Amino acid sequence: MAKSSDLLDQKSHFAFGRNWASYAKLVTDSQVEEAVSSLTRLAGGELTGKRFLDIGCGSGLHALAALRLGAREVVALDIDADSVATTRQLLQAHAAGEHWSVKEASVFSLQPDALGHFDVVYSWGVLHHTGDMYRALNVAASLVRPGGEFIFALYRRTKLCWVWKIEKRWYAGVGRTAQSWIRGAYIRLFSLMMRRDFKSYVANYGQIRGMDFYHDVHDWLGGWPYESISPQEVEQLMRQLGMREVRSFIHPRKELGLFGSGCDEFVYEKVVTP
């Protein structure tokens, strides 16, 4: 895909930052308690005296997670300004006195020299929203200690990626009312597609890592800039980085991607070199 222009720049990118401040406004102990669910799946277990940095902490819900499951460090890092307010609104609400920050800044800027190594790297549907995935996972790759975890989500590839690439930028560039009817459409067909299982489908959505159904949408649909990736490719590009896989989640084989593509999962650990 063309890169962006100034990938530092964070107005070439989707408004993801005010789609979460918009969810944080809903969280309730009931979906903090399914973020510490979906992260303790995911880091194998508790998280005690690790050093965790969360790359692009939209709501700040896993930066939180995180603490709940004892780390005893968390650096919560985004590009969008709205994003890390509403992280460091979150974390002073409910991790007052825990050891934990948040700041402004791409993954592109990152370097182990300033921020040292960290004990777990985790970017859960992100860093194919940078402009250039391959740099940003090599980045994010960089930051891990020797023997320590990189925890990533990206979405996988499908034949209908090329519409998805033409659709997101269109939806990211237009106004309110436009994103509307599009989110609106799109929800209907959906629900079309569900029959009698959406109304279940949407009131347990917050069982997905403890996120809202209609802010997810909108994230899907304006997810400007867009890249996926198979299963195979993440497999070929970490053992080239020196990591090897501990675990993964791997969506059924999706091959169209009409309604999009789903985020694969995985864990991959540093190799100790002699």
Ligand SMILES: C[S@@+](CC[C@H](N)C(=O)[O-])C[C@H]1O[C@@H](n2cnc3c(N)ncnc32)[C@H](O)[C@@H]1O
Given for the second form:
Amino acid sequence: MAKSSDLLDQKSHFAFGRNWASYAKLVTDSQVEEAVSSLTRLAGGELTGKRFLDIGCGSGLHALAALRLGAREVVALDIDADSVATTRQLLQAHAAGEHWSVKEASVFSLQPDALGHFDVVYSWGVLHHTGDMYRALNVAASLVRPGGEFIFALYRRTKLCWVWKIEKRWYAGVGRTAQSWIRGAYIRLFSLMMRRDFKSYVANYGQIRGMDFYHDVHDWLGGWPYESISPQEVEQLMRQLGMREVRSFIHPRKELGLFGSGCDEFVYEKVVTP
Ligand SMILES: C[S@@+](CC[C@H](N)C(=O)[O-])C[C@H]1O[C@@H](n2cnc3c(N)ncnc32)[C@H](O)[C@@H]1O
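Target state, the form predicted in complex with the named molecule; input state, the form predicted on its own:
Time for the whole complex; same chain goes first.
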């Protein structure tokens, strides 16, 4: 693929979609159940009758979870053609005949006039990978109807984010063999740090949103473009956008971010103005 220096252009991005296509082969009922329970926790219950937008749908697993939770319509989109194809396949396999659509689009091209407003806009682990996180947050929030919810997860800012930025840009640009060496080294160091807990951590990793440890390591090491944010900054920004916090899951983290920064999860409601 031709490279681009424009961070908003998918050609400059890590091949997220290829990783999701590989991950999707592992999806069974158990991953779907974990995705449903993770979305239930964030949404605070079912999504019955709601219009749901998934920005940066990746594998499509959480778009499927939204349908399982009763969403009336699900629109899933991603900038990466491989993510789009994978999501379409997953939804065709597990939710044929239900009310969903999948589009190849960047968050920056979305307009409420064309797409309408949504009861729930969901974007998990995406907006920090777009090349302009602040603008992406603005666009995503503009698609929430008054009284609707914006559910999103973003990488926590840590002291070593600048190191990870360099590493990710590099990893995303090297060949597959070099990537597998880097992954091997990271996993070895991680396992040394975890000691005896490593095996059970990997075995139980699916409980985290239905994900897979090895695919998530590849996504973490290569996830370029990369930005991060503190919970305080999220709160400030959301207030400016007319949003009020409903709930958040701010995970206890080490400030250094030696093995990664990890995502905090936020749920905001668009305040209804008289
Ligand atoms: C780390 S994955 C998260 C996937 C999914 N939301 C999940 O939680 O499993 C990030 C996804 O965001 C997509 N993405 C990156 N930039 C985007 C943009 N400008 N517009 C839409 N999607 C984008 C990537 O292609 C990738 O599929």
